[in-house]
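Shown next as structure tokens: one chain only, the form predicted on its own.
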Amino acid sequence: MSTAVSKDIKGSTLEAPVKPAQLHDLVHKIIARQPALDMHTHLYTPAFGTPVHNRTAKVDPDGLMLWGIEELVTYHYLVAEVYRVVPASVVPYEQFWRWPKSRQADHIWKHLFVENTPVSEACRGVLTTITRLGLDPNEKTLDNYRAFFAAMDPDEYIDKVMQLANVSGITMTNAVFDDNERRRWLANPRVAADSRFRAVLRIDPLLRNFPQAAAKLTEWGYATESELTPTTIDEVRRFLNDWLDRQSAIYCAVSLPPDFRYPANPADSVGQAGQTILEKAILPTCAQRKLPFAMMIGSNLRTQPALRDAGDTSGLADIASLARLCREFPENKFFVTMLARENQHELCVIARKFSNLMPFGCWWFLNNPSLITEMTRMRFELLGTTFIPQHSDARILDQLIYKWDHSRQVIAAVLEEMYLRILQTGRTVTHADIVRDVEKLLDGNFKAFLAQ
């Protein structure tokens, strides 16, 4: 039972049943209480470098460490949203990309947060994460937040910002195939090194493009072919034992278009190619060392090309192709979000047939309060508490307070509600099963399954 929260409640004992007059605030101080460990980010160690002004680390302007007010401004989400209110028309997507970060900062500031009243989850992140901080989410400018980032130093500022949001670890996503990312492992083989931190080795073109992944292999040593040869697969073997070892990677992943299919359909986008490298090196491999393997189904890259990152959308994805990669993998163990809302069900009955299927968070566009709220009572309904309930997908450090700020709200007002209708049966709940549910939620059901 975690420390953080085993401390008596006033009004509760431990083992004493709670009334249903105690639930609210009990249940509620719990959920703050347990710290988090986060397995599914886009953040990085100071040593991969930041692109942001601050006191004390050199700028990079190609660090992957991203942080502060005008990162988090400048997020994707808000640019979508943005262009909802000063159309391209008016402010061409070229122009936009041409202008430094601080001007399209200052840009999405006036036109979100001061000349329209900031409604929506993204806009509603920042006023949090800004309030969280200490700072006053009324300012018509950036120029005082500006001054508050530049003068924390970046380790210190990651401790704070993981205080804040009583977050215990951060899981990254490690793209091996991202030349700045990859150059960094190199150059640096201790740059993951920081006890705050797990790297997760990140695949993607090896399923969605392989000739373009196979060019790549052989130009870093390793000797393939755009052909299937027996060869090849034990070269894409050793490439990715090559990575596992030199990240400590607790497990791979992947990102999947909703087209994705098992077996493969000649009509999509992985294809015969993607589907025999899962089948004879990826899942191999994750299966020999007891790694899961990561899959987040449902991404339609670059919709509308014009706005970069904030033009993906999501689609449909096939249930019944995860259900045979659980049923002819049996060895393997899946992590498994998926981006369309109308998925969640069927994930969920799928996760009640599988033990080695991990449904986890609520990502990307499902990531708003009334959908996570749907999703977790949803996951409770039908799977009890072995799911993992949220998941940050920070790409911004500062979004770590909002996201988990926000989510715990709802994770804790779902969870009420679940006590309530089994106190109604008359059978009764203790402070002590509360700890142990909300510990299991936000740590051990990831720590467990890792270590199956």
Contents of the next structure:
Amino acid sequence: MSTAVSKDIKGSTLEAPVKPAQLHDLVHKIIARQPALDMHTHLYTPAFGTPVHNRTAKVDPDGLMLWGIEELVTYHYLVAEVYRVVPASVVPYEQFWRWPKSRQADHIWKHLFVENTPVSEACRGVLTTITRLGLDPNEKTLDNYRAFFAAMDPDEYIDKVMQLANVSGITMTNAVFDDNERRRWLANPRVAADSRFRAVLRIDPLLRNFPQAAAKLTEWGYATESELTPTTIDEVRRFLNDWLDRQSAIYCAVSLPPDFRYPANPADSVGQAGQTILEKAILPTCAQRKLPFAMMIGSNLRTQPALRDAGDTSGLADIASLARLCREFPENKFFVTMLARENQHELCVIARKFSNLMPFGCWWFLNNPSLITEMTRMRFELLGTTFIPQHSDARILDQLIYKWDHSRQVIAAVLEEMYLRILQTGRTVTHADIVRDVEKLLDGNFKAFLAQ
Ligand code: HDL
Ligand code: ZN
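Having displayed the form predicted on its own, please output the structure of the form predicted in complex with D-arabinohydroxamic acid.
Shown next: the complete complex, the earlier chain at its head.
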């Protein structure tokens, strides 16, 4: 039990039954104090380079460590939203992308934050972050914020943000098929050697477009062909093991389209090749290494290609395929998050049947208070405390502050409601119970599933 959380909460001793009137404050305090282990982000260590003007680090235009006001305000969620205010007929997409980041940020700030009320979750998040950093969210321009960040050291800033967000560890997404990232791993094997971060091997092309992935593997020295011969399978497994070793990855991950099916059918874009790679390379390798395989299911990529990263959408995925995988690969552990709201209930139902399935997070378009509330309530009602309620999916370091602030508020409100229902049965709930439950939800369930 994390004594750090429980020792100084006034007005209650650990074993005393909690009264209904105490619940609200106690649950919110315990959730605020419990460090969260963030199991899915797109954040990077400083050694991956930063494109952000700052006090100490060399600016690397292709650097992967994103932080500061201009990255915050040009987050791809906000690019999509600004195009609802200023259409492409006024600012053609390619013109926007040619603008320097500073001009993109000024454009977004003006249209989403000054000339309109920033009520969207992505806008509100920027405001929460600015305020938590001690800055005034009412500025009409970004100038004062720019000055604040220009004086910051990126490495020190990571500690500051983790402390403000009360995040104990950051799990990265390391896309090995991204040349910019891959070359950084090869140039510096210690690029991720930072105790605050853990690596995850992300392999989307291997399942979404095997012929393209096979061509890359051949380029990289693996004897893979586009046909799935035994040699190809062996070489794909060698590739996976090489990179899981290089990254000391704590799990392997993929984002899959809504039409993913297992077994594959002709209409399934992952197809027979993807199924074979999954069955004969990825799952056996993960099982052998006792590593979870994270399946993030339901993303349609580049539905609006002109918006680039902001152009993806969601779709209803097939739960039966997931259930088959959990049943037919009992030696494998599956982290699963799904992108369609309509998939959430069935995901809870199959999680009740398969203990090698760990539902996690309110992903992407679901990461909004109304849907986090709905999903978290449903998960408590069907799964007790045996799930991982949230990950940040942060792409910009500073987002940890708002993504965890906002989620903690919602999770606390739902958990309070659950405890109130328990008290109404006559069963008592102690302060220690709440500390234990919250520790599992924000930290322990993730660690335990990794270690299983
Ligand atoms: O595939 C993923 O991991 C998604 O989270 C995408 O990165 C998406 O663009 C995103 O950032 N969602 O929050
Ligand atoms: Zn993500």
